[in-house]
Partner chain sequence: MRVLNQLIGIIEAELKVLLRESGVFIFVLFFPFMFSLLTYGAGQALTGGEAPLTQWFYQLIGFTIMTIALTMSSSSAWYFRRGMMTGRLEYILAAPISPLTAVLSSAVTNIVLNIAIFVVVASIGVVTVYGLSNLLNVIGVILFLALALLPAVGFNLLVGIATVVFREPEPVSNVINAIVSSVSGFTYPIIMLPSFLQALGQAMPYSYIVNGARDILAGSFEYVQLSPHLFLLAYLLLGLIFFRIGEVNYVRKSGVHW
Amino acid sequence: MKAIACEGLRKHYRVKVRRGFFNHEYSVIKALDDVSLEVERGVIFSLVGPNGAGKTTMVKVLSTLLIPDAGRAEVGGYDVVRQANRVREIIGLVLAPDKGFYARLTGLENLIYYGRLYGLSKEESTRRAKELLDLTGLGEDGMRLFEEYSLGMRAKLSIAKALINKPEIVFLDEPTIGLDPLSARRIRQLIKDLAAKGMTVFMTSHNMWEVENLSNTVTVIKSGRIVAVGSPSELKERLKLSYRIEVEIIADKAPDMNQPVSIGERGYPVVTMTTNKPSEDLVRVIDEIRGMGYLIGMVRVQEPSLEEVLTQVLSR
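What is the structure of this single chain, taken in the form predicted alone?
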């Protein structure tokens, strides 16, 4: 059984558009337009796309906060409309990091409160809350009032709240937004650890480096429709994006070669080329250099980024 499965999901909004000072008309926004996808258990699944593409709407439908206009979706084997309460029992959710907390309670007290809502005893809720404060890097800050928290601290507390019930599936909408580099690194490692323990992570992000380094599967959504699905490496291979190869030659001057040669940062000549077949071309260049009697210094292969994938897919 898939962790998440949906077919033909639609969610349209009717919005008012002003036309002049007194006049207006209504327009329909297709936030989700016949979306179908599947998510395996125990993976990190990323939904990416431009602002307004439908990412947050998708998260809200799957977490039972919105009812779709058409189609069906199951989370953990439960229908998100007919069995919404069962879905809520097995998921964790992070949306806006500053929502859903009580300002005059401490971070610890907020977590204990949510633990009690999930049916944990006072002792178990307290133990779990302290454990999550340490896990997300809040530690002693758990004794401070929520109203004193920075955006980054609120983001970490949101993730702690999403994990209070030990969910099977967790939805993270921009999980590292507002975090400093060290905190973001800690949260990324936490996401990896959760998936390694069997939890399914469904996340959205505009940080393509983060998505590329975390995700097993990436789905690109544009104007409410899925336009590409695959692992980061599969998407790059499918689009035949170019790799950049640099091979340093231990020599006093640049040899005569078919590829461009420039002086590198260490003062040696460096052969540079772009290719869709990095393994084959790298071997060919190295063999050519060695055939001329030169030694090889540093070798660097720079693969295309997921940002390039997203740019190319969305420009179609």
Given for the second form:
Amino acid sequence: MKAIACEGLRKHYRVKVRRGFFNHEYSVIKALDDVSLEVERGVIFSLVGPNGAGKTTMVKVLSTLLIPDAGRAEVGGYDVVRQANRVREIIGLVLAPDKGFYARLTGLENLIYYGRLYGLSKEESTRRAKELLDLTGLGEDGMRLFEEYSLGMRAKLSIAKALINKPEIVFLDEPTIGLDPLSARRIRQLIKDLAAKGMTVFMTSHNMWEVENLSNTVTVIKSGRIVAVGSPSELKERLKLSYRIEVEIIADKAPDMNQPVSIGERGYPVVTMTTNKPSEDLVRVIDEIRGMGYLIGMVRVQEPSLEEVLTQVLSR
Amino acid sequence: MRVLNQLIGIIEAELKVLLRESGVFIFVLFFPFMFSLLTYGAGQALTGGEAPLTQWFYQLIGFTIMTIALTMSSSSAWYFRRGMMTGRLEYILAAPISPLTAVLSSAVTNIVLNIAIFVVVASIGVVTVYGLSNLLNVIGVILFLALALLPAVGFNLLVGIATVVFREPEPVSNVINAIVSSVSGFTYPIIMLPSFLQALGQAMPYSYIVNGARDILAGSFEYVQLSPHLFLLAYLLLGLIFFRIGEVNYVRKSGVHW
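The form predicted together with its partner chain, contrasted with the form predicted alone above:
Below: every chain and molecule of the assembly, starting with the one above.
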């Protein structure tokens, strides 16, 4: 059984468009337009796309916050409309890393409150909240009022909140947005740890480096439609994106080669090329250099980034 | 059991938050004294004679019940608004808890606090005007309010869901509060109003609540005065029905983000 499966999901919004002070008309925004996807259990699944592509709507439909106009979706084997309460029991949710808490309650009190919402007794809820404060690295900061928290601490508390019910599946909508590098790294490590424990993570993010490093599967959504699905490497391969290869030659001057040669950072000649067949071309260049009797100082292969994948997919 | 656990959890959190915002709490406590003394003094100045203390008591209880009424008619609206603005409402809706339980917990918290404030204010008023002998009547008012505020809870739910539908908490709750304040007989008898406003006042629960509270404290309450409250329970029923309709047709279809 898949962790998440949806078919033909549609969610349209009717929005008012102002035409001057008194006049307005309505237009329809297709937030989700016939979306079908499947997410395996225990993976980190990322949904990426430009602003307004439908990522947050997708998370809200799957987390039962919104009822879709058409189509069906199952989370953990339960229908998000007909068995919404079952779905709510097995999911955790982070919609905005700095929101959703009582400012005048401490981190611990906020977590206990959420534990009670999930039906935990006060004792269970307190014990679980303390565990999660330790897990997220908040520890003693759990005794401080939420209003005193930094953005990074708030993000950690959001993740802790999402785990209060020991969910099978967690939805994280841009979990590291606005965080400093250290806090973002801590959150990413937490996400990896969750997946390592068998939890399914469904996340959205604009940080392509993050998505690439965390995700098993990436889905690109544009104007409410899925336009590409695959692992980061599959997507790169499918789009035949170019690799950049640099080979440093230990020589006093640039040898005469078939590839362009420039002087590198260390003062040695460097062969640079862009290719879709990195393995073959690298072996060919190394053979050519060795054939000329030179030593190789350094080899650098730069993969195409997921950002390039996204740029190419979205510009179609 | 689970619902009770959820209910208590929310009430605990809401109570802590309210008690930590002590400025509001203190204002609500002093509000009836400030305004009742103001109107009592202004009345004496305008009429040129000395008014009996029962006139001040009338105003004091009126303003106290008005505070409860205004809180009760807008607490759901504000609960939704705060929930929308802080993002808390979405998390509540994504948790396995009925939104009704969450809203009712918040309403109960407000009732508990308001009754506590009422006890303090009314006790001071009763001792000042009637002496210690009538102090036990305050307990009678607590029991009375427990029943009489049930229609107000329904009213509260209707206003709450209206704010979600129109996405305008202030205009909705302010208009309703203005109507409630002026036609419910908090500071003057509603017979002084034009007949259509009297009818409006009598169609809402608050004039019965304030008159009942005054009469119990003065020792002149009759059980027949309870009968309108039974009919007014229709508000509770209507509130529950419309809340459910609103949840399915607006909250879950349009979302509750701000």
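Superpose the two forms; the largest set of C-alphas matching within 1.5 Å is the rigid core. Quick caveat: nothing in here was measured; it's all calculated off a predicted structure. Residue numbers count along the first chain shown, from 1.
Relative to the superposed core, Ser150 undergoes a C-alpha shift of no less than 2 Å between these two forms.
Relative to the superposed core, Lys122 undergoes a Cα shift of 2 Å or more between these two forms. For Gly293, a C-alpha deviation below 2 angstroms is recorded between these two forms after rigid-core alignment.
Its Cα shifted by 3.0 Å between these two forms, Phe21 is reported here after superposition on the rigid core.
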